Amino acid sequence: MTNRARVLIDCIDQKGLVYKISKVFFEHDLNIVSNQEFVDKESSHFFMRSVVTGEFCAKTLKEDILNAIGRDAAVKVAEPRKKNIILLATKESHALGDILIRYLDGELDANIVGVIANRDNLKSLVERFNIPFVCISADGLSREEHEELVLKELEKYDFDYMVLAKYMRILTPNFVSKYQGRIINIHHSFLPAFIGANPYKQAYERGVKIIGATAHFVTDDLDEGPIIAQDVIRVNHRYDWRDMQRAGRDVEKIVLSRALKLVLEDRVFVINNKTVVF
């Protein structure tokens, strides 16, 4: 029997829906602890996010909502649980130094089961935190090669979300199919300005005032998955490139940081290429 759940409910939209939901929780005697629903007008698509407490099984409780407000209901009945993510890397250290110290802080609500990355920089840095460390190195081999490695060596950890913290590899859709809405990246630019490789000398050349960072869900099209969050800082016409680098490294950490809270939270829903998150 469980005593608390994370109750997620996505379908199309009709009415009555809070009320259909809200009365299999009092059948069910639950107490409803939070409530957060949105609908998508353009798509007449539901959204509802509860926390309830209470014995219950939770099986029985999907079967009873589904039941109550339609079979083609996506539902999820989510019990309390540290989800199991893991990072990859390159040699940048921020976004993975950032992570590590949520992580040993407590923070971080998640199992790191493990670090790879295609350099050896940051060995030193992950094996103080007591976190296995792999570097499985692309020198001399194509793209597909050293994906095959890498595939081989994730299916050696169980974990729920790969996130990737500054790992400066672009995927192929064979590798992002494999792992589809599991992989969340943090790119070095506000969305959808500046997509692909160096894009501080694209906000410098283009003059731009703010920088920014975008944490997203990985597809096969480059940096355009499902924004999960952003931020921007202020810069100006003193910056060279290389300076809103360095300025832009403590926006990319932060933004990954709460990205990755949102998803363990279960916060987030993905609706086409966008995502409601509460």
Contents of the next structure:
4 protein chains.
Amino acid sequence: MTNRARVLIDCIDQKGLVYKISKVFFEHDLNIVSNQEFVDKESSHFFMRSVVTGEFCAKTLKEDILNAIGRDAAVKVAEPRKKNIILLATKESHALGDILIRYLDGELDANIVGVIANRDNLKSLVERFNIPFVCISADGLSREEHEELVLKELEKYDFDYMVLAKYMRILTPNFVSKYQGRIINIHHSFLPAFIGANPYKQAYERGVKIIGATAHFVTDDLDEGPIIAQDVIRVNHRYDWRDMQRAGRDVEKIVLSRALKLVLEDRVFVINNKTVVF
Amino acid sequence: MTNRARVLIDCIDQKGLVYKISKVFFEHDLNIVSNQEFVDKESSHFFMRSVVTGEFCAKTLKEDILNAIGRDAAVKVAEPRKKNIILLATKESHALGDILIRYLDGELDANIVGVIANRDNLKSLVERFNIPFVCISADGLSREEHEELVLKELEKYDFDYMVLAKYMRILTPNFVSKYQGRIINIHHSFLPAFIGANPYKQAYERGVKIIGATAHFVTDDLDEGPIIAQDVIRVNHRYDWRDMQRAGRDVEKIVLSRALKLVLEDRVFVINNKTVVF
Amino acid sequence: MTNRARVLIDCIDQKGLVYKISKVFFEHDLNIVSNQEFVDKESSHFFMRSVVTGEFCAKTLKEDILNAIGRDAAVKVAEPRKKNIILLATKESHALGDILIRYLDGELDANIVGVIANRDNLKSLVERFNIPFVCISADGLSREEHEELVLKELEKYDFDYMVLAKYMRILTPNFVSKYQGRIINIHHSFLPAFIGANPYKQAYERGVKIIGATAHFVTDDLDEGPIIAQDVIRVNHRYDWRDMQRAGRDVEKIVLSRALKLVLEDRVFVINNKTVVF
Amino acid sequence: MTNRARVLIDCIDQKGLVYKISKVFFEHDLNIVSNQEFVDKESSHFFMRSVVTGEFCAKTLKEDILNAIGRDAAVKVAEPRKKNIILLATKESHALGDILIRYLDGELDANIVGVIANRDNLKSLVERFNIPFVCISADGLSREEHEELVLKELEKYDFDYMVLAKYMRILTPNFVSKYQGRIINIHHSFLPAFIGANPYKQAYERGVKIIGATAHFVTDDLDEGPIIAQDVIRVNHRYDWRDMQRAGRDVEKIVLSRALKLVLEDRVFVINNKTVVF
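To complete the pair, please output the form predicted together with another copy of the chain; the form predicted alone was given just before.
Below, the chain from earlier opens the complete complex, with every other chain and molecule after it.
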């Protein structure tokens, strides 16, 4: 018997969905702690996230919902558990460090199972938090060869999400396809502005007055995946690109941690390269 | 028969409310265009705003909901209609002008039935928009005497909401009680900072780095009513209080218009001096 | 004799510039009310904006500065005067209306000499403010033919700046070259994101969580001119592109008016497709 | 001989100050890398921060400036050196952790000489960064007794600034007077809103739509010292006070670190309970 669960529903819209679902909740004598719905008109998809409490069997609850609204629906009844995450990084410590501090603090509902980096300078930081650190250098390797090694290492871990905490390597479609919808990246620009390399230099060249950062799921298209969270910060003509980079770090880390928290709380649905965030 | 309505519900929370309400919608064969609920735990109040379409009798729908969830509930089935608003002003044109431009544009779902001011310099602006303008000077009058005249004038109009677009007069409890929950004010500070007179001077004296504006319902306590919307803008040591005032005007007008729009769309509920904004 | 002036200097950087310029001020017995300098390292350009008071001959002051720092410098000693602006619009009233209200209010240090639009629906609004309105329809005309007519009309006015207050026509290089550095546009996106047509639709498609607006000088490259001001507003999955458009209007008008104010106060220098904003 | 210095000047305003100072720079054959001035009209104080390079004797440069502008001026010629800071904390790790990560990263131009806390739960975190940690419990002690112990401990360290990284103890005037102008605090509200205890509860009760944080120098008046930096974050009716607290942490840590950085770079002047921030 379960006492608390997140019910996550993604299905084709139809009349009476809220009624049918809330009827199942009612028959299970559940309390609805919070409830949010959304219909994406373009795709005719219905999304719902409910937090329910009571005494119930999660499996039966799920079955009853499927029977009520149709067995094609994607329904999850997620009992509370910490998710496992693995972090990939290169050499910058701000985004990684922000996650580590929150982790130590108990703010993240997650276990960090390890950190993999293509440089070794973060080893000391990570090991201070008693987290396994593996360096897989890319020196002298092709992109494919390096990824092969990383993929092999990844197989050793059991994780729900992979977080690219300023991992400055481009992933191949082969890599991405293995962890579809489970890789979260922080891009150091307000996407879709400044796709690609060195966005701060691009921002400086363009003379923008605001810079930003974007956390998104990784898809095959570089910097084109569904956006989870974004934020910005003001700059002015006194900022050269390194100043922008420094200022941008604060936005990057906050946006990545915010996106990670949303994902860990099962608040993010994906539809057609966009997200619904409850 | 109605084709589209906003259903607004405010009642004591109980198990199964969403089920009971969505059941009524289902039995009336309604489409739920959008739906938002919230339970305020402190007060155990349940709030819901649904936009529904279909072919239905608004009165019957309301009755059926009341029968389903209990007749103590506050239920409105609001068919689409423009609300009437009356504006009170003093001499500044930015907040008033912003509303007038939106009004002309058709952006506001409202009729402006008139403008009452205690100065006459806005007359020319208002009449350009073919809106009745009445000046009721407070010169030589006590607060009560002036309010008496304003109240008498207000009786001539039929309005849902009164908008204080920088009306620089303090209202007495007597005045406020006559239009309980229907007066919207813009205060030129980020409340509760800088309550009372000349908040920009106060902000300057305090050396704040951010200033703001607050739109709220007016209650008996000066600047203490339920907050509908707030926004802020950065300032620095180069701003004297007049610079802050100038910069603040942009925030004031946007916040007031945003709050007004929320109210006109029936998105704002009040509970215990706070608002629920869907 | 002049009592107050803005001194604007743009020259190649050299050692001792501040000393040489402030020496001239000192010898003229001027008070420096405010003073800002900046050196753009990439271009080795020095920029300075000083507000000075005293009793002085503007022409002599300028001569003395040129003699002190070299006659290649661009030096302006701008005595206080209202600048003339002409507005171009199409059919939306929010940006235009915002400027008109500020104009009436005396907030803008400018005379509006006229409004030219390619539609006629704004005529009534503009004429309420006693400003000449001319409609030059583009129906049935090629871009060049239409511009020819607009250029002919523009010749009748004496203006310092042309403000495109949501003028939804692309200007040809021929047109732009005639008013180099004097045309201010508001683009309804956070440039360089969503260049080109219907940025709100693009933003919706991309699923961004923040939208914005950009005021910039117009150059030959569409949406690529020097950025003067930008601002943003949060959106979420509940916004379709029309909701984004509606929300974006508030940002557009505020950003355009802010940029216009900066330009009218001689606070904006241009260097290499970027601006220095004092 | 020095090669690079920050020149900081605070004096009564007089005609020709910029000229006199830049003349000294010129005579020392210095490059002005950056230069900012401000005159506070209320107090008639002139402030200047210049970064200069060249080959010069810092002591002579200072003498020459004093001789040029009057020996009452406060003039510092600060050669580059890391400042020493000591951190005081209680039990929350977010603000402290943020500083530690930046410290490790080399982002802070400072040495952390130690952390003193009135609880011991942060010991493990701090010692991971090889920084001395001392716990001085306040259990069973009067405020004065506890402060006595902290003051005694503080005497063992050589530091320029004391940073209260969520140190949840009120300091007595006696304590503050010993470190006048050298204590930086982060207050978990957008001051002057919600002075005193538990500002998030206060914010929740008031129903604000935006919360914030304020970094300020500590003076005798609780939460009334000169503000260095502020920032805000949006909340809504779905946030209870603990949600506000959680969301607020991100603002707190960023604002404190930003203020600390400004102070370490000698960018902050204080005048009449306000700051000038270059």
